[in-house]
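Next comes just one chain, in structure tokens: the form predicted on its own.
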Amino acid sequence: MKLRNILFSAAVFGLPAFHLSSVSCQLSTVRAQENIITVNAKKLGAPIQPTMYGIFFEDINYAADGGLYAELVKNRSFEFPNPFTGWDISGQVLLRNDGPFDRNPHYVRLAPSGHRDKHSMIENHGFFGIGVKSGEEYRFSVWARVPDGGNAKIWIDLVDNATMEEDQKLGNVGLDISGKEWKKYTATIKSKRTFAKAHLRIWGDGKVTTDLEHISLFPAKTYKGHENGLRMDVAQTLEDLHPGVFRFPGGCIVEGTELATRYQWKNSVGPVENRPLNENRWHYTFTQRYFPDYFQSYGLGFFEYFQLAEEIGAEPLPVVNVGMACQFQNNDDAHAPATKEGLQQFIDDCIDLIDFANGDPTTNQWAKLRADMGHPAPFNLKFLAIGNEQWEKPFFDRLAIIAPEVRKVHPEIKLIGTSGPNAEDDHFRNGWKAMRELKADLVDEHFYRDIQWYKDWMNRYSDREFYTKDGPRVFAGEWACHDRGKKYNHAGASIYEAAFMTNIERNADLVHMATYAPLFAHMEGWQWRPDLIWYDNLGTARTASYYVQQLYMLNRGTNVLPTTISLNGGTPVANPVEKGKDGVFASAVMDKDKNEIIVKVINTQEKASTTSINITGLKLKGFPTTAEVVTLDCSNYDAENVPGKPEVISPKSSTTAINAEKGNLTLSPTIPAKTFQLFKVKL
């Protein structure tokens, strides 16, 4: 650099001559910068919907029973096709089917064996064992009677069958039963140590016959303290995300392998003891990881889903059947007739569900049921998805009948259709065309794809020839990134999820919802991956993908700020990265409520990126001097977080300096390779 240029620069910066060497270094840094990100804060862009980032629950990978639902007993009402699935029995144990609950009629009779050393006993294995923790209490409950009258006493043990101690018991309590009438009894057991594979053992009275039904064991501490509650640590992972929308109870399970085994929400509400067993659609699907005892107790039902949505601050978004079983499994068979008469029960299910969620308990039977279950106030349902991942004429014809009937009764509800199981084929394009014609409010898109697909589609929602200004908005309802042959939660895929979400955010006028999927997986019971949250019987793991979603949810903002990137001095554009290539991706938002600007920058390259972030158009009396920086380092490609081990990948916080001049703020970070950095500027 020539001396006269250095002196000119010194004058511009207002520095004395003895600072010339410092100026020279600053200018060298500017010259070396590869990328310039410009955020225009002068005029707010599109509002970002409160529902923009959310979660999707499907009962796959033992997500409900054995997962989020805190019940520890498998087959608690003996209603599995093999009634003793999950149970060992000894002595005089008889199965009977004239119990007190009409939809769960089975129960067991424990009779004296006739010999003092022959004991009648039943023992439950739980879900891959029963996880108990030292000093924690567990609430046992049972419906019971003494059929011949009088009094009896049963004993309940938590046991470690493999222990080398003299006594297998981890905890023990007795329970007195009396009378011929069925009654609910409860007792509390405290575990003396932590063990992931405990069993529940129940001893009959050696002299008196007892009948037992709906045998249940919950942790005394459940999420928000509900009796029919959720596992606290698993539910807490959802609260900590702060999702804007909660889609439930699944996708494919809503369809069922046949219509008879579809998820029916009306069976999932009311007294938990009388909710009938349902076959899980994922029971049969994956022969390489097959779980023949995978059923749905419906203990976690629509009331509990609505309640959870309310408690984590998310909008509830239920999915209901459109009159079709799974198209993948049935093609054009196993569907209800595409007539109003043939679809009436599905129309009723939609309307009755809205009434259950929002209706007046004094005038509506379904709203009264909600109130009787403990929630007199409405759940304020705003959205309803009809159908899941279906395509072409069979789906279009049925939705064309159901949707208008629902709108007649509840025009206030936004209806969500689907564009099918793919995100780029003719089914997809035809689906969007049909949803526009049917005037759906949103269209549900699904794309479980590999890294290369995401590289190719980083500008997906910038295509305004296909995604028109008018018509339905986008709901990216099921999506996740994986690598070929690497369908686990490795950090290498999560960085592309973060980069893809900049395109979602920049196009917030078009995209109103996005929910990663699947949500949960049990370490011993999974059938599909990657998944957002993993757990075993004692703990949870938040994946790198979880932290990507959390960083977006916690930093959603209220409005988009127009953002451009200039690579190596090139033309500033929204995304200058060539299709199919790695690069630097960015988006920015204003949060009017918190008075802050948030810039998200993702570097998917194998090398660090020297970057300048320029925030222009501000009119402030005083300027911030530092910005908060949150860094999610995904450079350890194969790393993944698992339960019981320190987290390998998690966000780290720091600060960086801000230079301010004439209403413009400049940050000069170096974004490491394969890293997501978030910059938060408090104004």
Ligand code: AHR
The other form holds:
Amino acid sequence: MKLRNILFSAAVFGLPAFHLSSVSCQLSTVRAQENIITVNAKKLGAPIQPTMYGIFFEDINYAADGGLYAELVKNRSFEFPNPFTGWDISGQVLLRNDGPFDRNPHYVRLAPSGHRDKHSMIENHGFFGIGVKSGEEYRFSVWARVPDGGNAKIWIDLVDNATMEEDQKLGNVGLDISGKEWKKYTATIKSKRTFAKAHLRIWGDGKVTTDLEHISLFPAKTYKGHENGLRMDVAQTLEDLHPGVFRFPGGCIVEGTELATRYQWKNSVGPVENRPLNENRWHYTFTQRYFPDYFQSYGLGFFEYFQLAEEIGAEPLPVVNVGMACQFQNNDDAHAPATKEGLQQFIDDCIDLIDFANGDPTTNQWAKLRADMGHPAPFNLKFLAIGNEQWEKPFFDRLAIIAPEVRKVHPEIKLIGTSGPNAEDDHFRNGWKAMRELKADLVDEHFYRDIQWYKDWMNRYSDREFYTKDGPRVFAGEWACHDRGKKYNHAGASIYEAAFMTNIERNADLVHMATYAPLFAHMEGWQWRPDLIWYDNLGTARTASYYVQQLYMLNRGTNVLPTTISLNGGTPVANPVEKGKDGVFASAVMDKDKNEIIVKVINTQEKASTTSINITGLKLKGFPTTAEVVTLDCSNYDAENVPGKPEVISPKSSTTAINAEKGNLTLSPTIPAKTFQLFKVKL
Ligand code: AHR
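Pass me the form predicted together with the named molecule as well; I've looked at the form predicted on its own already.
To see the whole picture, the full complex is given below, headed by that same chain.
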């Protein structure tokens, strides 16, 4: 080892440089060191917000209907523009529009066939088929009546149309319908086999006219057992992440292709049968991946989002429209007038939403609706984002009208503005300037970028000339490292996400929230990739990016610990990288509640890195002798987890020895190429 390196080592071990004999003695026990990470545990740094790492949900890639929302029937209320989208019909099937639910007036009539042996039948294809599992039960429900009075019988079959067996049925049940009044009927069907592509077939006896509306099928087991519930395995992936914040319901769908098709939260609450259908822009936005059957049923609505946030322990963060349709898709005249009168509806939407979440059900109509839906206690909403990816004057003018009105009524809510769709251009800089002037509490930044961008911006949040001490905090609301090839996700890109997050963590005084995006994708129904979690009709897969997020979420800590890195014997610096280059990246936190120190180290280089991690400044009676190590190996660039093969990449646990001396702890790992390693020291 060169003398220069020994002197640096002496410095970071907290020893005077002239104690060369003791330094040499210590160093002789470890390998030649390339990199030295020094964590100063003497003084706690900035608190890390509980909201720091979270999730962003948008109904893209069949994330809601056909995904997280456990409903298995597509177009259950016959409200799609083509009322029989998703359905096959045969026999005497009539569409009518004077049903019991005013906002979903259509229903079907199974009319007499005119012959003893003929039946009228409707058959639903589900979302890319209906996934059923052997021995599992499914809850069928329907609103029905016999318009002429009397009794009728319908049969409900789960079928495999492609089978060579004598009987297509995987399970079935009969249901007696009686009387002229609309009533809800339920029945349970058990599947005798696992099959991803079942259909739901409903047929009548062909003799008595029978009307059917809101035809629904859910797995009997949903996440936390809610009747209008979520797919258990998909929701479990969220619970297992332990997100601190949950942003919903979009994204671009909040804006709408025009104002009329924006996400309107008020349409997404109340009885599920009467939530009106909305189109979904992801059905037509990418014409090379066109999904004409992609709509929003709003079955997964704001009540369900708040409930999910509560159940997974995340702060809810709704996004509402700012009186503007999507700027990418429209000229400025597509927006609501930038006057208080023109925007009143949008102001009301904000205030009423806060009341829906937090209000007193005895005095507020929206809070009463929440209570009627089963949640009398408040949801403790603290944040509200107004606008998604908006930019320049049309946005600034509208936010300048809406935000003060909301603040007047609800000063306790933190308001989140946006810096637009880019993270480095003039719109972005102007956005930040305007958000400062409007005193937004946080600014939502978006950056779907390639590996080189991430290498170039590894020190993004250390730039304190741009991100000043006072003013809004950062919400990195949509981001992911995209890269070459047509894959669901790239392990080789995920390593840059892990490295970038060290900069987020080191700057926890500035960055209060960060959410990877998009969250979900159906293997057969995606419009956008990569995505964090993939599923098909039977299973899920957590990507390498998921595990990166999870490792940060599970090891968030309570306070930053100042950290320096000396690369290859170079000067110890707080921001270690040469712009645009691969390297070794690190951050460290203290968890005061668990009394542990966690050091995250990411090696994005093609070669392994011999590294010394020195934790200095501890005052301890006894010293730990081992640290837990969690390793996420991303060296196989194209490796990915998909349903059916969900564990190609996953974190592995091991331990490593700690060398303890005079309040300093030293770990001496070799960090393999393209690997994220996390070291947890229990004090
Ligand atoms: O996450 C996909 C889209 O990316 C979001 O809807 C939008 O906010 C961004 O452009």
